[in-house]
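Consider the single chain below, provided in structure tokens and representing the form predicted on its own.
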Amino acid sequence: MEVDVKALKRDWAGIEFDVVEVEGKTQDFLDFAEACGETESRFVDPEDADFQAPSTFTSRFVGRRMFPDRFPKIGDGFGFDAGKCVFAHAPFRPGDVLTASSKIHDIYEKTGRSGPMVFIVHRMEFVNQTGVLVSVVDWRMVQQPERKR
């Protein structure tokens, strides 16, 4: 199966396809900080005047859908996770409600030892209740149109 990556990008990149809300909870922030080994007071002490979620906290969220409706299936597998990149812009504090919108940010192709791979960058942008951009999370997924066996 050959994939026209330029056409995929032209037709699907930039289209918002999912919106979810998440609320900042102190215990969730503390649990995440402990799991990450954070030691800074602003991440581990709710009494700290600057208490907030660790910078990568929003990477734990996913939308209700991975792809827009009718997004073409590439290959015969589910693909695999190629990593996340988090851009922290503003603090996420307890009680904040973030609106997270999902879109396909980019689609590109690379060739590896197992053949061609299509990278799909799923972007979630998190905006707080006052309209401030808090975080952007780019999640790269790899699909293989044809796999060498």
Second form
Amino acid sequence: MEVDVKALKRDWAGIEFDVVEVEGKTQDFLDFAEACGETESRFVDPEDADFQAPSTFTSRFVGRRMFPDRFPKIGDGFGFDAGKCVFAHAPFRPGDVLTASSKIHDIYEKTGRSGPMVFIVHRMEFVNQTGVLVSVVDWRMVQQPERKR
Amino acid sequence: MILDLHNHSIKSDDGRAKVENYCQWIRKRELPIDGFALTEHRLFDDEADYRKLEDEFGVAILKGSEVETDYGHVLVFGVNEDLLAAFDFSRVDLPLSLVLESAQRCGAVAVPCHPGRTRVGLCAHIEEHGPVDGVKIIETLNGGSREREDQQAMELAQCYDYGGIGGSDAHIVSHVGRCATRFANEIRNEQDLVGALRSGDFEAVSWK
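I would like to compare: after the form predicted on its own, may I see the structure of the form predicted in complex with the partner chain?
After this comes the whole thing, all chains and molecules, with the earlier chain placed first.
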């Protein structure tokens, strides 16, 4: 299966296709901090004046859809997760309500031991109720055009 | 002088190492290398200037690229404006002949890397399509290769009388310095590196 990655990127990158809201809850922050092995007071002590979610907390959220409607299917396989990258811009505090919008940020290809791969970078941007950008999460997904199920 | 000629920083999409952290690791572990080359995937990092890090840590930091061709992945050293104009570094299907010819013409050197690796190495493609004119050097020691893959690369070099270089193919800090290339003379910049590679006076070394 031939994939025109440049055309795919031209047609789909930058289009916002999903918006959800998430609320910051103290217990969720504490659970996440414990799971990550955080020890810093600002992440594990709700009494700390600077208490906030751990920096990678927003990586736990997903939108309602992974791709825009009618986004072309690449290959026969399901693809696989190629990792997440979190850019922490501002604190996420208990009670904050973040608006998370999703878009395809980038599409690129590379070749590897397992053959050609198309990387789709799904970006979620989290903005708080005052309009401040709190976090950006890039989630890379790999699709293999030649892979058969 | 010993240089690790194949490494990726966070400028590569799959690189997880900052250049400064490579320098810190080399110093902390007292690795027996004098410097390293950054060979980012499908791009040349024209902007970064690592002279301050070079001075601070006493290591040479050179810049190259790793491009993708119809015969597998290829390291390019001595990238300049002419070479950047000669082909699109971001493509994954560059004709190897174009990369080799352009490098030669523009004062650079192209080196097929991890030749023994399935799908993205030179060996499999030579078996299928035959040898390519213009290859003079290959990467015979690669830090990320499996044992059999390096062996295949060395056999290929012997068969076609290619020179062999070594590079770690590091994507994380602790992988730098696993393989490298020993040169007879000092190399201060990319032009020196091209000259040394063209002279043939070098050998691949490994600490894997």
